[in-house]
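As a starting point, one isolated chain is supplied in structure tokens, in the form predicted on its own.
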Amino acid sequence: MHTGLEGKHIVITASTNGIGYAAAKMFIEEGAYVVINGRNADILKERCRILEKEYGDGCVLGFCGDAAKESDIAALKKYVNEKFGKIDCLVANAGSGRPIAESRLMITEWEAGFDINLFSTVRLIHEFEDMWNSGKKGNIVLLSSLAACDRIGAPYAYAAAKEGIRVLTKYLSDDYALHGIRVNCVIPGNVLFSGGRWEELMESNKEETERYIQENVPLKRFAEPEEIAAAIIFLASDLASFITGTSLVVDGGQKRGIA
């Protein structure tokens, strides 16, 4: 099926691992040119090397920086402007469900949780406002979490911030439709990958974590990053040309609500 992504210019934050990296690889497979981003320069360089070895020179560019920092987002925009001039798709993937305080109600937990899981996305979209190809179709794909839909034991601040992503998607989609830009959201369930939160939980208590998955996920397994990335690719592609303002749940059936 024709995705219409060939030759498109894509920017993905937090994309040297997990969902972001899987999405970058899939975009490149569809013929897109991708800027990936990460905080570790060595890992970033290695990821670019791997992708270019598999798909050819020029398919990927790397920008080292923290997607939660305003100055780094501004530098990312400047870099993309120099390399691409304009963009066709923005994927806001930065986020973290790791708690940082003992109490879920400590203000430091909320400040940090909102900064990485909501404000980083707002900064990114705002910074790239003038980077869209005039007269061409564009896409923004945001990443929320199942914690925004159901109570699953996540940190309060994380859940609230990710619900903010869902609300942002709906409001933003209406305004950006005037410019031919679709805005959608992917809501992942439990994704297991190296360096991720679920890997930490598996290492700390494998038996209890596996029990949780068996009891709460109808498909009785973790998601793989590629399964979430496939939803991102779909929403960014021409296959979803009449979809905007939507939150797509990819959770193995875990969400219990009807709506």
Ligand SMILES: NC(=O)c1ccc[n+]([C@@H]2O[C@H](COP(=O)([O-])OP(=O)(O)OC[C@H]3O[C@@H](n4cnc5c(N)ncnc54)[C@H](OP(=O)(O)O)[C@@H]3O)[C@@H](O)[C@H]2O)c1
Second form
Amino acid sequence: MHTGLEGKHIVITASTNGIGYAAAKMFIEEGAYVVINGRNADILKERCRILEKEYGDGCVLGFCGDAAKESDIAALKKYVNEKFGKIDCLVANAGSGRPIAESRLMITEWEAGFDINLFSTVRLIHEFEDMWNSGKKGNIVLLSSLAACDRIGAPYAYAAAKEGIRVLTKYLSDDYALHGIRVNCVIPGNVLFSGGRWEELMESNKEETERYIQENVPLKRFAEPEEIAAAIIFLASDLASFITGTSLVVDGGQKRGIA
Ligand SMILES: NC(=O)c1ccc[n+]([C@@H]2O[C@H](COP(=O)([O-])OP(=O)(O)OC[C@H]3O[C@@H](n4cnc5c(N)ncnc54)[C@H](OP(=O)(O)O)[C@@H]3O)[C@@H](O)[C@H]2O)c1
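Switching from the form predicted on its own: structure of the form predicted together with the named molecule?
Every component of the complex follows; first up is the chain already shown.
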């Protein structure tokens, strides 16, 4: 199958681990050039070293910065402009479901939740508006969450911000279609990996966490980051050339509603 990703220039935020890192690897395997991002400079450097060792020099660049910070997103754009001069695909992957405040109704919780889960995405897309490879097809993949579809016990602000991502996907896809840019969204279920949120929950309460998965996920297991990354790659590829404005659920069957 021809993904059409060879030689494409891709930017993925929050991609030194988990879903973003798995997606970076898959894009590179398809012959794309990828900028990965994280806040810890040492881990970022190490990830770039591993990827270059496996796939060859020049397949990846690292940008150290906080995807929730306006100034860091502006610096990322400057960096990508210097290195690539244009982009073919943006993956707005930064997000966090970790509770911040004591109460789910505290405004600090909502401000932080919206900042990392929704505003970071809006800023990224806005900042990169003039970077698209003009005259060619481009696309954007956003990351939502099952928390935006069902009441699954996530922080309120996280669920609301991730629903905002789905709304943004639909509205933006209309306007960007005029420029040949597709906009889609992936809705992951529960993804387990070393260093991720679900590993923390497994460590703090293994029995309850495992019971939650057994009782709520028809496939009765966590997702691997690669299983979510595969959906990102598909939506970003030519295989999805007629798909825009879509939210693709990858949750082992957990979403309850039919719509
Ligand atoms: N994991 C799940 O079960 C799950 C479920 C549904 C939706 N999602 C969504 O999927 C996306 C990816 O989640 P994930 O769990 O794979 O990743 P993650 O564990 O939250 O983050 C992956 C890596 O990205 C870096 N990172 C985190 N926040 C960052 C920031 N503000 N700026 C720059 N880099 C940052 C971290 O490295 P540094 O600490 O070095 O920055 C981290 O190691 C998120 O939008 C999340 O909400 C995840």
